[in-house]
Every structure is written in structure tokens, then in C-alpha cells.
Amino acid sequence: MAIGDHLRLLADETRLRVLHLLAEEPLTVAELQDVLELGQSSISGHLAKLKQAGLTHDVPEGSARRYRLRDDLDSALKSAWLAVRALSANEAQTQIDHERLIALRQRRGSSWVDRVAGSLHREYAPGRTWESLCHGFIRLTRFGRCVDVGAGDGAMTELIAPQATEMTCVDPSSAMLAAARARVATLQLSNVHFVEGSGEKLPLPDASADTVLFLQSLQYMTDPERALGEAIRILAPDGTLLVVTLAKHTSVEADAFGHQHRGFTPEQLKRWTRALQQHHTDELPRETRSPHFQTIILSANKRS
């Protein structure tokens, strides 16, 4: 859509109470209908137009919807509604449905833990992070002689290292490996070393690791089949190979990262891992934003 379109999408008055309603919290077409004080089929009909211009979208709730606004907007489409929506905040009919919006929070006498039941995952709670997770989960994990291939400058040190005995971070890039040492340099981290070299021929000793991690580094490797036989080569006996990776895709957005390859199947990671036992792959939900990547781990041990 061009801007033009954007605008007048916005500047219908009844989709902007709507916008403006949302952005506050997510609400189903009968909570819609008690603020605005419209019949079902008209809020129903502008619903559609959002929806189909990408401002909002809907999930089931019991036997409704509750629409929200979306978090991955089109740039154009985000600028034009943060300006109509800065220019109107003000508007007394904006105000009025406010009012009414904290007045049917008072009548529905719920909680917010009460309203997001069986949602939870979709709703964003203070603190209730995926980073805060996962520095309280790593807690439970021990990682002993780690190696962390393609690390890059060393954004995932700080949350793995001060549960290995020991974290060797290799990279190619002199580049990537001077900021991964400064990182460290400033967290105080006396087990953390690092290595200049590619995957495909890791510079470490055979059975020197416990763990050897592939952290959405693998599409990196031009030769990820051999890249992941130097990291069998280099575990010791029930050492543990974790590939965090993208799934295949064919998306040309991927390649303006650098990426040598476009994914990988959980087919082709077990068949190139094969000497190991105990595979267990898992494929995530595919990301919301365009263009919808989708992640595989995929874990195994050696034989001791």
C-alpha cells in the first residue's frame, strides 16, 4: 500500500477509535461494541480492513476473538499510524473512549491474570522475558569444557561461561574475536579463551570438549557436513553437540547476513551427525516477522 492509502485507512473515524482502543489492550468485537456504542457488523467491517491491511490481528479466545495490534508493522504503515495516533490522542472523542474503556475494566471485574488465561504466552508481562529465562534456566546447566563455534563477538559468553569450567570461543573474523575479548575484558571472566580459525577445521585437540555449540552459526559455515564432524572429532566421550540453526528456507533475506546456506533440514542434521547417539531435534514456532523464519535445535551425545 502506498502512504496515501495508509492515510485514508486512518482517516476513517470509527477505525481510529478502534486503533486508538487497541493500543491500549486487546479487546474482543462485544468489548468494542460496549465502548464505541456500535452495532456488531459495523465494528466487524473495519476489523476486516486492519486486519487486511496488516494493522491488527485476532486469536480465539473461547467462542470469540480478541484483536490486538500487530508488533511486526510495515515501516510506512507504523510511521503513519504513530502520527495519526500522536495527532488525535488529544481528540475529545478519543477521550470519551477512554473513560469508557476504564469503565468497562471496572465492570468486568477481572483481573489481568484472570483475562490473559490461556494467552499468557502471547502477552508481554514485566520482566517475563526471553532473555530473563533463559539466564534463569542456564542456571540449572552445566556446561563443563566448552567450545563455541562461529561465537562472533561473544554475545552469548557472558550467560555460558560462568557455568563452564573452561569456554573456548572460535571464530574466523579477527574482527568479531577484538570485540568478543573486549566483551570479556570488561565481565572479568579468567576461563574464557579464545581462537582465530574456521569450523570446518577447528585449531582444538580430539576429545578436549564436553560441549560444542553451533548457536545460529551453522548457515554460516561453507562446509556445515565437515564443520560438524571436527565437532564429534573434538568432544570426548558423553560430550553433548547442541545446533541451534535456521530451518530450510528460501527467503533471499537471509543471504544479506552473510549466510552460505539457507537452512537445514532436521534430516540432514542427523545423517551428518550420525556417529553420535541420543538425537533430539525440535523445531520453534515460526517467527512473526516477514519473512517468518523458523529455528531447529537439534542435540546429541557421543558414545563414552
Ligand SMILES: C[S@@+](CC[C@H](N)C(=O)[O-])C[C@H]1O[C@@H](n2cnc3c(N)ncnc32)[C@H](O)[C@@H]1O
Given for the second form:
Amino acid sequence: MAIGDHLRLLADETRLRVLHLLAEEPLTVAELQDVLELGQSSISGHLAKLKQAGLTHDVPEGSARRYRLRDDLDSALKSAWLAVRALSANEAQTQIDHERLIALRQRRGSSWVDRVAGSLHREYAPGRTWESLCHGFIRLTRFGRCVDVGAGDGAMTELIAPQATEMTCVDPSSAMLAAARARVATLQLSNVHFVEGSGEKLPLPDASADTVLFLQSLQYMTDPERALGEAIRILAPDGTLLVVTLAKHTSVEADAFGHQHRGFTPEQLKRWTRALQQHHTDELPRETRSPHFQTIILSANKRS
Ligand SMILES: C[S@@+](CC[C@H](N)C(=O)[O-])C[C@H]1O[C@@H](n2cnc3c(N)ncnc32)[C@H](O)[C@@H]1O
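Show the other one: the form predicted together with the named molecule, since we just had the form predicted on its own.
Below is the entire complex, every chain and molecule, led by the chain shown above.
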């Protein structure tokens, strides 16, 4: 859809009222009727248009359907909606609808917890983010002597280093390493080392690492097979390799990020690391934003 279509969609007063309410919480048609004091067919017509435009989706709930704003909006549509939302937030009608929604909640009586039972995975709950979960789970992990290949600017170092005995960040980009050094300097971390170098020729001794990580970096390497061979060389017996990278794709968009490869298949990753054992591969759900990249994860261990 063109921007003009987005703006026409958002220019309708009833649709805007519906969107403001759904931005507060997912609602059924009956609940929208209650707040908006409009007929069911009018509301259903607007909901159909919003769904068709990709602004909302709905899930069955008993004999009704509950409508919600999508959290994976197309970026132009999202910008248009956020701008219109900000412009209309203080309108008298928006405020009246907000008050009516509060009154509806009081009449409805059921708590948020009861309402989201069965759909919690789709709901926003304060603090319940993948990031917070990751920060929590990482406390259960031990990395030992960890080498992060293609470590970047230290965003992950901050997370991992407290769980490692030693952490070596390898990256060929002096700009990335300078940013990583600056970041680590502000933290109480004395176990982090920085090495300028490439994954294909790791300037590190044999059998010197307990964990070797490639976190969205393998696709940047000219010779990924060689880089994984280097990882196997520096792994100590019992050591673990973890590769988090993109699944094979055909999207030119990746070129703009400097990728040398359009992802990998699990079979490729397993073949290149066949000297290791206990291979596990996971393919994560595709990203909701276009072009829907998919991450794959490989972990494998070196024989003891
Ligand atoms: C998308 S960043 C990922 C950074 C970091 N792993 C993270 O997740 O925050 C990719 C990194 O790979 C690095 N890189 C590019 N070519 C490389 C190579 N041949 N060997 C090792 N790292 C490389 C880049 O300099 C960049 O810092």
C-alpha cells in the first residue's frame, strides 16, 4: 500500500477510535460496540478494513473473536499510525473512549491475568521480553575460556564475559574493536581481551578455548568452512562450538549489511564441523519483518 492509502485508512474517525482502543488492549466486537456505542456491522466493516491493511489481526475466543494491533507492522504503516496516534491522542473523543474503556474494565471485572490465559505468548506484559529472558538464562551458563569470533562492538561481550573465565573477542574491524574496548572500559570486567584478526586465521593457540562463538558473524566470512576449521583447532577437548547465523536465503537485502554469504543450510554447517560430535541444529521462526530472515543455530562438541 502507498502512503496515501495508509493515511486514508487512518483518516476515518471510527477506525481511528477503534485503533486507539486496540492500542490499549485487545477487544472483541461486543466490547468495541459497548465503548463506541455503534452498531456491530459498522464496527465489523472497519475491523475488516484494518485487518486487510495489516494493522490488526484476530484470534478466536470462545464463540467470539478478539482483535488486536499487530506488533509487526510494515514500517511505513507503523510510522503513519504512530504519527496519527500522537496527533489525535488528546482529542476529546479519544479521551471519552478511554474513560469508557476503563468503565468497561470495571464492569467486566475479570483480571488481566484471567483474560490472557491461553494467549499470553502474544500479549505484552511489562518486562516480559526476549531480552530480559536471555539476560536471566545466561546466568545459568558457564563459558569457561570463551572466544567470540566476529565479536563486533562488545554488545554481547557485556552479557557473556561475567559468565566466562576469560573472554577473547576477535574481529578484523579496528572500528568495532575500538568501540568494544570503550564499552568494556566502562564495566568492571578484567577478563576480556581483544584481538584484531579474521575467523579464517585465528591468531590463537590450539586447544585453548572451552567455547567458541560465531554470533551472526559467519555470513561475513569469505571462507566460512575454513573459519569453522579454525574454531575446531582452537577448541579444547570437551569444548563447545556455537554458531548462530542466517539460514540459506535469496534476499539481496543482506548485501547492504556486508554479508559474503546468503546464509547456510544445517547440512553445510554439520559437514564443515564433522570433526565434532553431538551436533544440534535449530531453525528459529522466520522474522516477522520483511524479507523474513531466519536464524539457524548449530552447537557441537569436541571429543574429550
Ligand atoms: C553483525 S556483526 C555481529 C557482531 C556480534 N557478534 C554481535 O552479535 O553483536 C558481524 C561482525 O563480523 C565481523 N567480521 C567480518 N568479517 C570477519 C571475519 N573474516 N572474521 C571474523 N569476523 C568478521 C564484522 O567486523 C562484524 O563485527
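Numbering follows the first chain given and starts at 1. In this text, the rigid core denotes the largest set of C-alpha atoms whose superposition between the two forms falls within 1.5 Å. In this text, all values refer to a predicted model and were calculated from it rather than measured experimentally.
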Tell me, please, whether between the two forms the C-alpha of residue 97 is shifted by 2 Å or more, with the rigid core used for superposition.
yes
Would you say residue 35 moves its Cα by 2 Å or more between the two forms, aligning on the core? yes
Q. Would you say residue 266 moves its Cα by 2 Å or more between the two forms, aligning on the core?
A. no
